[in-house]
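Below sits a lone chain in structure tokens, taken as the form predicted on its own.
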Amino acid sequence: MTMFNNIYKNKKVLVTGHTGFKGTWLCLWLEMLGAKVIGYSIDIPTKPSLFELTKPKCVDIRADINDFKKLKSVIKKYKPEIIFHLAAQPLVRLSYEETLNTFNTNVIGTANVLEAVKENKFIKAVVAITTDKVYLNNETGKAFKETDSLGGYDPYSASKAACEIIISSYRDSFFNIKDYGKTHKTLIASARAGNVIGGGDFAKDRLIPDFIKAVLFAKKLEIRSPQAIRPWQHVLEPISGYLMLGANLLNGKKQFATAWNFGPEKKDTKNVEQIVRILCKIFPGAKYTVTKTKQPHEAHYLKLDISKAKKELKWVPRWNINTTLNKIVDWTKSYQQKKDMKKVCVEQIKEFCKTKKC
């Protein structure tokens, strides 16, 4: 756990979405740490769900991202030296059904955020969570780097693509890097993940969490788009990416204070049937069928270029897709076995540093 340098240790870290998924893990990472950590969250997305399985040892704040008032309040209250913003409506399909308030909730949520940052000046640095999906998506096939276009065709990706809008925005305008030390001293990033699965993940119209639904329950996993392609990758790769980019932003080097992809290796880059041929090798018995429903839009080819990452931030992927889905299942069997999650959870961060860089 060396791996940052004890720069989290004592230190105060508010992060937003602290009940989902990712959140709940990067704040039982944080625990490791020994930070101290605040938790921004409007309610528990999902039952069960990972927060309740492990409740991370965390100030616990339950309240809406686009209520400032109550934002502002808190971050003055309890005066974090950094934040980690990943409260958002994060589900591409939801998006075409809840479209105002995934708009809300990720435009105005992140403005929020970065606005109270902005009247409160012992903040020392922020990582924004946006996605993989911030990119103008025209199907090339080509990996994204950083410096491509954004854009958007669900809700989801466009609100995600607005957010990044807003960082830069805020970042030129309010924190800007030429000005850093003078009349300001906080440092913004912003970080985009590729398809982040893992043990815990009970989310709807997710290939794993739907996945290990159907092998529970003994039906057959109906799948959508086969040949879609996602930077698959393990919650804790991008995790230790987002703990890295904060490191270096409270340890005052200005020059991370951008925007960064955090994904897998290329050859990991794999479709949705190949992910779920694996799974069905790990898990014999398991069936699958292609719905012949006709679906809302999403992306075919999305894959990121991670070699700013690798030679900049010295950052790079751990576990293999085969790996990956192994600590699933593993996750998953502890969960069946009515075991001690929080530790599961633990055992698993701890196995991850240990890991030799791939």
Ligand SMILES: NC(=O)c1ccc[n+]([C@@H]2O[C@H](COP(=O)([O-])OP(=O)(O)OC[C@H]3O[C@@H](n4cnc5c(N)ncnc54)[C@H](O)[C@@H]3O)[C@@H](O)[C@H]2O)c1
Given for the second form:
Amino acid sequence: MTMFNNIYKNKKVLVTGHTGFKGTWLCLWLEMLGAKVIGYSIDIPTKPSLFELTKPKCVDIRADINDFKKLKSVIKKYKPEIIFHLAAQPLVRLSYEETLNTFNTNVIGTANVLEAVKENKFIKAVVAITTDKVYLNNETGKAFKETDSLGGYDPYSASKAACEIIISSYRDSFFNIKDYGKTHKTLIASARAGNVIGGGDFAKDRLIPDFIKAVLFAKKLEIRSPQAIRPWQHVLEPISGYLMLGANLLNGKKQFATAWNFGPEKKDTKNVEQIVRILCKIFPGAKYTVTKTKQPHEAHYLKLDISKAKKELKWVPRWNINTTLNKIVDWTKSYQQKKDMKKVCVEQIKEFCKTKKC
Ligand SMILES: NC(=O)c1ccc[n+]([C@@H]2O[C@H](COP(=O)([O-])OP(=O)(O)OC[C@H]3O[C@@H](n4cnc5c(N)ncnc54)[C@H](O)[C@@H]3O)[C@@H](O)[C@H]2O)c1
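Starting from the form predicted on its own, produce the coordinates for the form predicted together with the ligand.
Let us now look at the entire complex, which starts with that chain.
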């Protein structure tokens, strides 16, 4: 695979959150690119899990992102040139129950990663993963640009907005692009992706995993917020963005050390019920109801403006919503048939790389 001009070949890459849904896809892609991956995660967040199904080739370290001593020693020992920081408590609803854990893991965890980078000058690039939920959401329905104000109603969104402020503070104070090549050699960027979906997500309280579970166990799906609009995208879309961003940072392109949105095209930003209706067509017989139970607050409109990534990074979404949902269905059928899921994921990555745009 020559994508990314072989920049990841034999590169030592630290991925935090490597045992999670997105982390596993990233590790599989990095393995295909010939990178030497060091993974750092507290545990495997779900059972079953994509990580256990595919076993990406990596040094598999299980430790807490809040164990600063351990994190520093791992970085010192393995000397990665780039870090993709994904470790987080990523669920909005759980953040209402595990509020302090969410703030500790997401906010202090991110500060720990950046502080460890400060102490280890050989790191050339950091891509820190936040979310589309970092924006101050007044529910106007407009698509957020990277320059819009940060905010956060629920603890998860607030924690990720806080991460953005911390990332920008470290960048301004210690890794300022004005001083790049003089006092430091590290470029730091953040990436804000939309609602990521794809094969192998077994998380609780997410629409697609809940739909798949309902199909697998012949149960009726209960959906909440049917009119809530989200920027749905296949997991390979933001992962390709993270890798492109990382490649540019590794190449010393300092103008890329900033914040980036990675979302779908406007036409693919749909509401929850529209997504479920498409899935019900692909899986005839699947049924759903709308829950009547009162739910904790979640944003109603969430749309991302991706013009900056398209124009400057030359990144474009490749799979539209129909292709994305069909890929998830293909993945799920292979899983039901007990196929080799690493092969299935690798094939999907290859297909994704071949698609120009659909
Ligand atoms: N899935 C989405 O729709 C989505 C959208 C936007 C952004 N994100 C962000 O992408 C990243 C990955 O999300 P995901 O969906 O793969 O989540 P996930 O729950 O599948 O994975 C989370 C990973 O973080 C690790 N982790 C959690 N707490 C930790 C701790 N204290 N110390 C070390 N590791 C810890 C877990 O072990 C796991 O490897 C997160 O930062 C999330 O906020 C996700």
